[in-house]
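Have a look below at one chain only, the form predicted alone, in structure tokens format.
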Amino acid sequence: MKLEQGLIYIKDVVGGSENAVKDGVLTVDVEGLKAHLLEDPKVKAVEVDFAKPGDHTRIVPVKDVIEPRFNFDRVNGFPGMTVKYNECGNGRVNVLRGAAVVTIGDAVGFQEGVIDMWGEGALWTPFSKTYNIVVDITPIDGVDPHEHETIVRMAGLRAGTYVGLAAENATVDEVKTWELGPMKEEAEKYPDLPKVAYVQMTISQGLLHDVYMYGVDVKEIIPTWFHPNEELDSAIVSGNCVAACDKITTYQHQTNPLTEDLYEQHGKTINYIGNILSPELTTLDGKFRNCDYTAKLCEQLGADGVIVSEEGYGNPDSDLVMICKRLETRGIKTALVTDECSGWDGTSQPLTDTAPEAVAVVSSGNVSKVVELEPADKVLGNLKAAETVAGGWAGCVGEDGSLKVELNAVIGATSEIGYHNASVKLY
């Protein structure tokens, strides 16, 4: 597969009257962009606004955040979710890097998150440096939960597509090309090299903890290779709505870090083979069985390294270890990439499951440590919703519009696909 991706960046995001790039300052046609959401006769309302780095300005509760692109080589959009399925991962695509449309609405339940875009708040969450065009969907009244999140979801994939096709005719600032051919010439190409492949558990347990691969929800489905153009190509999309730290929105799924850097070593120091999409689920014989056939897969494939992440934390934490186990006792050296849930003062067990086997495990920070976050000039959404959402609670939202949370209410804070700003530090 060959995928050329045509980034154009963005440096400002303005409102206008049509959807267009022009010396790096993105125009969205926000009257265009409202009246194609109410074409949806399930969306009651559409508010959209901007969000820009330095603004004193906070996002809460964000549902996800879409990268707009504009694809010129098959259908428009997201195949299996709003345009019928397309295979994903080859042709040229537009990409409006460092732009980001980002979802809000009524909570669900317990429910993320927060994005600040200054302050103490922005050196948390990645999306503090992107140019978000912030869209609020209000569902028709009457709609169950399932219903309320499919509607927002589904609204704010179309508005990453509609404010996409401002680069169908942008200029390319630069040219990715994201190449990797079948495993049996890749191997002939670089037989002295470690057969490296990424497994990538996806949280998949129902109302708000789902997530969609061309449409299909991948809780109804044993673990599957895929080509990594594919998730580069928008065919993962997140439903995943509850610890805003550690979910993968479908703008990290578009953006994977690890399996860019997985490409970067292709060919250098590995032969990257892969990936493989592993649930997580919440009975116990799905882990079982969904952990046995994931390490019969990398067996299969030849894998001599596995690269494994999580999505989440708690009953999760099995799963990670689970196919570390099974890796490991096949003779495959594996790599653990996982948040901490270790308390406020860090001394709580960070996993809820160990196995002795897992001794090459990168952490990407502690979920539960506290964060003081000053009153914002400006909030989009409702603040109040900081108290519903996971890593915050009653009371803590200070009558000046301060947040006192964890950084379990902030989007992005402990990526463990390492889309995150946080570092380790080693003494």
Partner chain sequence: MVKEIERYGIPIVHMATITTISSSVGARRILPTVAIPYPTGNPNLPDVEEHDLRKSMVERAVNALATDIEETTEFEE
Contents of the next structure:
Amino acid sequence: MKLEQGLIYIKDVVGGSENAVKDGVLTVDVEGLKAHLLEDPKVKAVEVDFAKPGDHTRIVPVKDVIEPRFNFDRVNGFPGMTVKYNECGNGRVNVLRGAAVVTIGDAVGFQEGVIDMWGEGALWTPFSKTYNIVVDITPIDGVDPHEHETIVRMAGLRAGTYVGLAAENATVDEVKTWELGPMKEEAEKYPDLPKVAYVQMTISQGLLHDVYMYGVDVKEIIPTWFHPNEELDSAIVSGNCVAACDKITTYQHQTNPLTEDLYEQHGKTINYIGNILSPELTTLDGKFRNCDYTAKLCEQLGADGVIVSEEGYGNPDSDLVMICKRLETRGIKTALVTDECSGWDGTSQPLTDTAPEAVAVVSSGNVSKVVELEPADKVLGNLKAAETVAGGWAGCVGEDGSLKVELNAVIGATSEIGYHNASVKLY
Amino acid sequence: MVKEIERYGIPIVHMATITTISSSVGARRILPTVAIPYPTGNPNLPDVEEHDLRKSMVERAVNALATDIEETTEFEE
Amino acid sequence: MAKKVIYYLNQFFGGIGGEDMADFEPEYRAGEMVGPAMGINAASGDDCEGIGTIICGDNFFGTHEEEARAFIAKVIEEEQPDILVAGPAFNAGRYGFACAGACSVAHEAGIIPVSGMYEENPGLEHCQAFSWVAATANAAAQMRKAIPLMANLVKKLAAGEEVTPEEDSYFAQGRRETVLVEDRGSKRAVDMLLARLNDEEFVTELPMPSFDEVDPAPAIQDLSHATIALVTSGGIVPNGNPDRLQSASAQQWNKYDISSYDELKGDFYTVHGGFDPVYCNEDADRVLPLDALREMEKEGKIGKVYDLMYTTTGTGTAVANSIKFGEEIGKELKEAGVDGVLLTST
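Form predicted alone done, so how does the form predicted together with its partner chain look?
Everything in the complex follows now, all chains and molecules, and the chain you saw is the first one.
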């Protein structure tokens, strides 16, 4: 497969009457965007705002983040989700790199996270560096929680595609090509390089804990191989609002850093043989089945080494170490990426499950680390929601608007696909 | 939590779905349950069957409390 | 202003005498840096000023611990040092234990404790978590190497500089601090795998934890007279969450009177943020099976359902917290004469 990304570097965002980019400034047709989202009869109201790096703006509660794009060679949008199925991963896509659609809005009582665009908070989220088009979505009254989640998720994706229309005719700053042929061909090209696969675990556990591939709810699938380009071309979508710190937003699927960094090594130090999606299920039988299946796929593909990334914490720690154990006993070397729950003071046990085979582990930070965030000049969304998100608590919002939360509550803070720079050091 | 309660000499059954975690962390009496969001239920079953399922799990759990064990034991059906 | 440093030594290093003087009662020598104290003081730079040495016999510390601790505490209170340096104790067990005690007094007084020990010194585990204990050799013959290590810690800690176990050769206190580093996580993972594939060295960022064990409690002899309690980490609370239990990373547990309920359905729900709550909210007995247990009570299969149920949220909750919750809840259950517990987890 060969995917060509035309990157358009965005350096500012403004409202206007069309979707366009000029000299790095993205113009968003705000009224058009609202009208577009309101076409869904289940959307009652839409608010649009901007948040830029350095602004003293706090966004809460954030649901998802989406990278705006325009696909030329397939139906434009998210195949299987917002548009009919088309294969992802080939052809040309233009990307508004540096811009992000951020959806907010209360749903189902709790969950979701915070993005601060400045100060201490900005250090802990990668989305303080993007120019954010913040879309607040209110569904019609009387929808049930599952429906509510769907409405907000779909509106976010559609907003991404709508804003992405600006990419169609924009001047491209850089073209990145992602190309990986069939395994047999690559192996002939690089016979001496070790074969490396990437196992991407995803939370697949029900409402607010789901992930979709081509619109398929992945908790219903058996672990599957897929081409790295498919994810880089929007085939995987987050329906997942577990802890904000380590859920993989749609944006992070679209730009999966492990995929990108493995690609970087392909043909040099490794022969990258593709990705495996491994859903984290809620039953023990399901976990055994998926972990066995994942290891079996890696073995049958001839992998010499595998990187395994987790999503979430708690019960998925069990999947992580089980997959690791199964790979290592098959003679496949692993490196794992996970975050940890070592308590406010960092002295607690970091994982809920353990395996002696897990000898090479990257820690993406302690989700329980507490950060104190000064009051914002402007809040997009509802500050009080911070008290009910994972990582917040009653009273964590100060009277002056300051915020004291665990990293748990900060979007992308401890990304287990390694999207951020957090790590843990032992003192 | 399970271990700390057991330290007081009170027998305790850990009713959990991911029993691999239970045994890793050191629970002694373990009763495997249905699924994480509904350990002692199953919304896919009709009410009566779901209730019978729960009753039988709880009876097994209680009987586990009355069973002397030497090592970590899973009380399966 | 220079930071004030006070030293603690045993009878041997304090120049009092050998084993025959091990019962030596503690004394404080103001303005005097004795033996190793002199060396550490000289090597810790101008910003640290030694102000005196406490000398105490090892046996005295072992047999009159309270008295020895009180003596050290009094000296600290009177002299107001910023740092206490104990040892180095190398692999001397009684000395190590005394150094750990001195460090613990210093820690309680809010000043910085520094020591030096061999890794197998039994005193280490009593002070490692809150002191900076330099890793020394096992015998005093290596004093020359120990002094600069301890002096380095004194100097840096006095200046408020960061120290790390690797750079500064001390036994890690076990605090896992989240930091921002140069490379993003994905790059670090790829590098780590490459190192493994090429049989090169690598350092894991997360050594696997180990869990301790507890003996199984004896079985209940007579279920028909037994009181059984319900405990859950599934975040089950009465509607409205009156005590505002957290949805994740719990800092508290709560207890609720369920004596008047035959089931939880309708009156309880979950605040747990780690799973799809819809099914539990339809019927909380799916997470905490009061209905079934109540039936067993009515059928006489058990004596009684304990009047209170205990609840917290398991997701992302630090193990240290869950240990604390377990201890507190277990204590209450023991005192209430509960015979057995069903604990459900999601």
